[in-house]
Amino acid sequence: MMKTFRTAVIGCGGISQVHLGALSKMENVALVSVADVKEDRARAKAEAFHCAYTTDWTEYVRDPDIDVIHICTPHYLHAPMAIALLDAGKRVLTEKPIASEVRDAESMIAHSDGRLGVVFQNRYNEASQRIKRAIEENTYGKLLSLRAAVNWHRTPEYYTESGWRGRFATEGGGVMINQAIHTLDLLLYFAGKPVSVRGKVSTDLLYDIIEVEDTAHGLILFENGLLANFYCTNTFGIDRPVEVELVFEKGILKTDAETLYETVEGETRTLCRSAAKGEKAYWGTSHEVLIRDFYKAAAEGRPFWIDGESAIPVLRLLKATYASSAQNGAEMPL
């Protein structure tokens, strides 16, 4: 018999809304409770997908009957309900990033024991399965380089009227951790062990908003000898699809947002189209994917394959590049 598992959802703002779609949708989860610091939030989302509300996240770590819990909060957040969560012996699925900090990601991990995930859905796309194959697979011989772009924008009001978003303490940083790095994760996914990176970060139009950055460009190296740049901005006049780009020494593979194009000897050709719509397709299609697949793991009683060590690598990054950055530009090991 399937084993039905009791979930709680901590954070009800818009991301909740994704796992809570998916979670309603599973057949063994019964989703029990949903909290957060604004009651009224927890309420709606509470009469949205008929389940219990708090106020207190604590309650979680004190109830035996909760087995897995969905943590959608701030980012500085992560790391103590995690820990509080996993040394309740709950599973957890966190929201990129595992944390605002390397060292609070590193004490997550050292508590987890094989209980925790971290959300980086982009990894399920259907583009990015196709690409880590043809890497896997040589289909285009070796790959000689990668570069990627995120051309996005926000508001004033997407930092001023969040509580927590544009400050380092709370956030963690800018546009590489908040809306980046799932690229830059991606670009690890493709292409190994990264051992240093060179960038620049800069805050080039809400400099009187935000302390963070709100534009970065790098240059990584990996342990293969490998190098992909990347360039990202919140300054652009609307939201533009990702794009990653890879040369192999036989063909292109190129993605914008989830549709993947190959270039072989001048011809271009697309190998899949994008299923994401709405004003928030810049998310991907592939939350429900990884979701479904943690509680696949949980039913199995084995750790899931995005864990602390799987996501950790690419705060380290980040984190790296804003320390290059201080020092004009020098390399950091990673």
Ligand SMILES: NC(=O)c1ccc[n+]([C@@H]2O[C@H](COP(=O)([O-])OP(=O)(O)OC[C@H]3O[C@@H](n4cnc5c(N)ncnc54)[C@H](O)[C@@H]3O)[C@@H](O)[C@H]2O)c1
The other form holds:
Amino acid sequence: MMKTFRTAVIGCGGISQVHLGALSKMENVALVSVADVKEDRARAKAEAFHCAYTTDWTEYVRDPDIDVIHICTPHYLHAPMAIALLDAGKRVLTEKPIASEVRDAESMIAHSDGRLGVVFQNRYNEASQRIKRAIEENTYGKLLSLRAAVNWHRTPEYYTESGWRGRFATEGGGVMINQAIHTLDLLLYFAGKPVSVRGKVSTDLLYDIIEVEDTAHGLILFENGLLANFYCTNTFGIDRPVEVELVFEKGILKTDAETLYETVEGETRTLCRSAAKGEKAYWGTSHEVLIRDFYKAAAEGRPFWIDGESAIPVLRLLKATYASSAQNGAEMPL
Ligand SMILES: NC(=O)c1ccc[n+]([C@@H]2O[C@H](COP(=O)([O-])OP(=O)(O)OC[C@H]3O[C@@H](n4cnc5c(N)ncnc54)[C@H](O)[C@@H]3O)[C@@H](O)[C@H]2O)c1
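Now that you have shown the form predicted alone, what about the form predicted together with this ligand?
First the chain shown before, then all remaining chains and molecules of the complex.
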């Protein structure tokens, strides 16, 4: 008989809706509770998704009837929450980034015992999967270079309405750790093991509101000799689709959000189209796919593939980019 996982979600803010919506469709999940320090938020989600609620997430640590917890809270809380829950024997799926600091992420890995997963849903996009396959199968010959660009828009209210954003202590960084992290993670997913980075960060627009960067660029060197460059900003006038471009000996692959274009011998064609629509389309559409896959691993009693070890390299990369910037663009080992 199929096991039913008893699940709770901590954090009832913006992203929780995506988790709760996915969970409510899954046959092998019983959502038992949601938690938020803001009681009105927890109550509203509990009513909408027919479950209990609490303002004290530590109840889950002591509750032997809860198997899985989703962490949808500010970045600095991922590590203390995950560690307490992992130590209590739970499976934990945390939103990105794994943690706000590398040392916290290392502690999570040390406590994880194969039960920790991290949400990097864009690895599941069809475009990402096709790119990964093209590299592995050598479809276009040798990969020569790759680049990524994130041009998004964040208002002053985005930061002032959720007080944890815009501060190093609670967010752990700015555009790199919160918005561009998915795209930076994809560069690593495609190109392999990074060995160093050089970069620069700045706060170009919201300098009187946030202490973290709203703009960053960098050059990543990989073990296989590849170079990848990235540019990311929250200062663009609107949210534009994320661009990732990979240039091979015999062709070019380029994404425009989740749409993937192939150019071979000057001819461009669409390989797959973005399914993302609506206001939050730039989050991507693959959360539900990832969540289902996380539970598949749980049902089979094995670790989820996007575990702590898989999620920490991008955190190391962006922290090394700050270090590089602080030393005027010096090369930082990863
Ligand atoms: N994967 C994605 O594409 C994606 C998109 C958006 C956000 N996120 C991530 O999701 C997480 C949450 O982001 P958000 O945009 O929903 O933030 P948010 O500020 O809208 O929501 C966070 C919620 O956590 C609650 N909270 C704070 N401290 C708590 C505590 N001690 N116990 C219980 N609840 C507590 C807050 O009251 C708030 O309701 C972040 O890690 C963010 O990076 C991921």
